[in-house]
Structures are given as structure tokens and as C-alpha cells.
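Let's start with one chain on its own, the form predicted on its own, as C-alpha cells.
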Amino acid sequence: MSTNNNQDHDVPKDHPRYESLKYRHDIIEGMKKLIVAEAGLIAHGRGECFDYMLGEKTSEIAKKAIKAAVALLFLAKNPIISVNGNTAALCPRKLVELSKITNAPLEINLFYRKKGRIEAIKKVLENAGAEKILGIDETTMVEIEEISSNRRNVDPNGIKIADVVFVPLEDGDRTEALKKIGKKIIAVDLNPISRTSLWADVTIVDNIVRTLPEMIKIATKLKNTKEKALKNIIETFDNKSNIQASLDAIIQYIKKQKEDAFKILKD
């Protein structure tokens, strides 16, 4: 989705918050076009807070999780990439690119099913190059009984039969439910102690706008990797340690910011 809107033109490129403000405007424009639910603006703002505490950069910890996530997608028999409004508004082209390189179909799955949203998201994905999108035909959808929200309605050829589900910008209820019925979950969540993060098999504590390009980069390198080597990547990855390291990184960053702030105040 283009960020060349009138609001974006008001933000100077040398502004220290330029990138953050640019994506913020993408979310706002996405809401105007029905791609993003109103609640998605709140979720994005919450994420910005955690991203600030991560230094707004992809850590080496996150890169290790990304590598494990890519390996898991390549090892899957039926991988699927679940798409919600915020992800579609922020990085549709990267979603399509990742889908193609990992052979993991895109499925639209929404918590808020406002009339016109699925069609709006379908359109933005198609404009980004998607050729096949699941989760758009309401008449063929099936339910996952373990999920009580609207997300229980899934495509019979997508999430329903998937063994690995990539859920960027996820809600904890669905992650927990999908785990309980035997699916492996890859999550992107800036909050390392959310239910999504804690329940996932691989938790990438990072901003989705940085995660997807990094996933594509690593997927390109691992595409022809043998199964044994991919399995080794997964076996040597521990999500509990990953989450702990991510929390430690946040703590260290805040401590450093505190020290820097006190120096300024002192001066």
C-alpha cells in the first residue's frame, strides 16, 4: 500500500520519527478504505510503544527466531499465512513475496468482520501481486469449534488443514486454540509476554514491517536447504529462551535510555 498520501507529505523525511509516522498514516488510510478495523489503530499504537522499548530495530535475538520461523514454514506440509487488516495495510507486497517463496498461501482471517472488509483486503493483496487468496468465500467456510470469536470461520483448504500457521499481529485466543488442536504457530508480536507470544512455537519479537523483509531474505538463502539442516535449525531453537532474551533486551534498552535521560537532565 502506498504511503504517498497528503498526510504523509506533511512529515519531513529528516523527522526523527519519520518511519513510525509513515506507517501510522498507512494504518489510518487503511481504516478509511475498510482494510483496518477501528480497533486496529489502538493495536498499532500499543505496538509502537513496545517497538520503542526495543530500540525500533530488529535484534539478533529476533533474527534467530526469524530463521527458525522460515525453517518451520519450509518443513511444513500445509503452511498458511494468516492475514489481518493491519498487516495488509502495512506490508501487502512483502506478504505476497513471502507467500510465493515459501509456498504458503495467504488466508484472510478477521476478528472484526465489518461488511466490505474482506473485499477491501482482497483488493489490496491482489494489487500487490497475490494470485490466490483463501478465506474470501463465506459459503465454503468451516468452523474451528475451539475458537469462539469470528476467527473460528476458516477456509477448508487453508487454516483448517494447516500444520503450521503464521499469524502476524495476532490475538492470543486464537493462538491458544490452534495450538490445542495440534497446529504449530509462528507469531510476530512486539509484546514478548502476550498470550500470543507465550503460546507460539516460534515468537518473533519485532515489528512486522521489519520482520517480513528479513524473512524473505532468509527464505531466499534457505530455499534449497536440505530437510536435515532445516530440522536442526528448529531443534536448536528454544522459544522460552527466545522470549527471556527478548525481555532482557527490553530491560537493558530501558536502563540505557534512563541513563541517557538523566545525563541530559543533569546538564
Ligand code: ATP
The other form holds:
Amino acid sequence: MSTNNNQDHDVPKDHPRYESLKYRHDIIEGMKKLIVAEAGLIAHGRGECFDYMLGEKTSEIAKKAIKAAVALLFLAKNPIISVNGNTAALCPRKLVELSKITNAPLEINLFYRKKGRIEAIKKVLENAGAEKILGIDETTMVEIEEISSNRRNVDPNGIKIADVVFVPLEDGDRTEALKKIGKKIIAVDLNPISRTSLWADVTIVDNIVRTLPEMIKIATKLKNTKEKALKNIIETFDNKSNIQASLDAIIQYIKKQKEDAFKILKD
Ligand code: ATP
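Same protein, different form: I have the form predicted on its own, so give me the form predicted in complex with the ligand.
Up next: the whole complex, starting with the chain shown before.
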């Protein structure tokens, strides 16, 4: 959900690309407020491109991954939701809601640690209702040696001890490193063949702005589900074939677009 008042930008609600333009606006505003890094704009553009090829909707394939992700969060002893700038700018309220329903704390973890960014992200999360945010106190942070980027600095009570890490919009290096030290990873990435997507245990190929509301919906349904049934959801989920199905969906969509475009061109 947008944090901004839609009057801030001039896109009329009936514009065919209203949603997409609104989120672009949120990302740009986020950058002005230091929430989003400059490179975050480019990452968003890459995401938009894949979203276009997925028909800009949450597929049944993504919904299967979402269900497995929620089951994994409920079964975790120490789940954590890692928050970066883009996610905080696009859907802070939904992050807070998911955190509350799954009992998975929010930890700010950034690739670009420009001065003032942590504070800006903390503020947007607090305004969205977050009561406790990890990854803020620089003096108590510990390192994960296997990660070479700034993302190595983590909260001792968060990512460090987590068994399941939810990493929306991630860079592949960290996913790989976190996997190597035994953590289970849930990724949300519109690119089904990014390194993050390929390394994660559960890969949700979808736009984070649609994934989070769907996760909250499923979490509300599964909240009181018995451990055995949750385990069964995970055991019957196959991430590899799910990624393959996402790729097939892109291929099918592009084929269909090609046919439709050809009809227009012929006219
Ligand atoms: P990797 O290192 O995993 O191969 P990368 O180098 O492409 O990935 P980044 O440059 O950090 O990683 O890009 C961020 C990723 O986030 C891209 O794969 C992009 O498709 C994805 N992405 C961007 N915006 C969204 C969004 N709103 N929802 C889901 N995924 C997104």
C-alpha cells in the first residue's frame, strides 16, 4: 500500500498504468527521503520489466510458494523479516502487519548504508505501526563473516540467530551466504532466474506489493493450523519445479502477447 498521498502526483486513477506509476512515485519519493538508495530505482525498473512479463498479477504458482512461505514462517523458532529500502518505501504497513501475524520481527538490513538511511527507514516503519525494529543500534551489531557486503552487519537478536529469514528484494550474494550458514530463505523476486531466486528455499516470483497482502491473507487462514499440517505444506512444495513453472508462465505470456500484437499490427 502506498505511503503517499496520491494527490502528490498527477496520474489520473483511470490511467491504464496507474498502479505501476503510483509505485514508481513511491520509490522516487522514498529516494528523496533517503529510504531508497539510488540503485534501488534501477532495481525497481528491473522488477517492473519482469512484472510486465508476468502479466502484472499474482499467479497460482506464486500463491503456492506464498503458502509454503507462510508455513515456514509459522514453523520457525526464530523467524525474521529483513527490510530494505525499496520494500519499506513500497509497503511499510503490510510489512508491519505480516510481522505481527507471524511473530517475525522486522530487521533493517541494507546494502548501501548511507548516513541517515537507517533512521529514515525506521521512521517509515514506525509510522506504519512498528513497535520494535531490529538492526538499528550500530553499537550492538555483530558480523556474519560469510557476507562480504555491508549486509554482514546484523542484529544479534535477529538475523544472527534466525532459522528462517524472509528476504524480499534481495541480492544474491547474501542469500547464498545465509544459506551456507544453514538458514532457510524465503525470497520474493520478480526475476525467477536471479541468484536469489535460485538459492532460496522458497522463491515467490511476484511483486512484493501484491505478495505481502496475499501472505497476510494466507497467514490469517493458517494461523491456528497444526504443526503436522504446516509441515505437510512444506514437504509437498517443490521450489525447483515452482521456479520452472514461473519461467514457463513468462514464456506463455510472451507468446500470447506476440499473437495479440500481431493482430494489432495486421489491422
Ligand atoms: P541477484 O544478485 O539475486 O542475481 P540482482 O543482482 O538482479 O539479483 P538486484 O540488482 O539487487 O539483484 O535487484 C533486485 C531484484 O529485485 C531484481 O531481481 C528485481 O527483479 C527484483 N525486484 C525489484 N522490484 C521488485 C518488486 N517490487 N517485487 C519483487 N521483486 C522485485
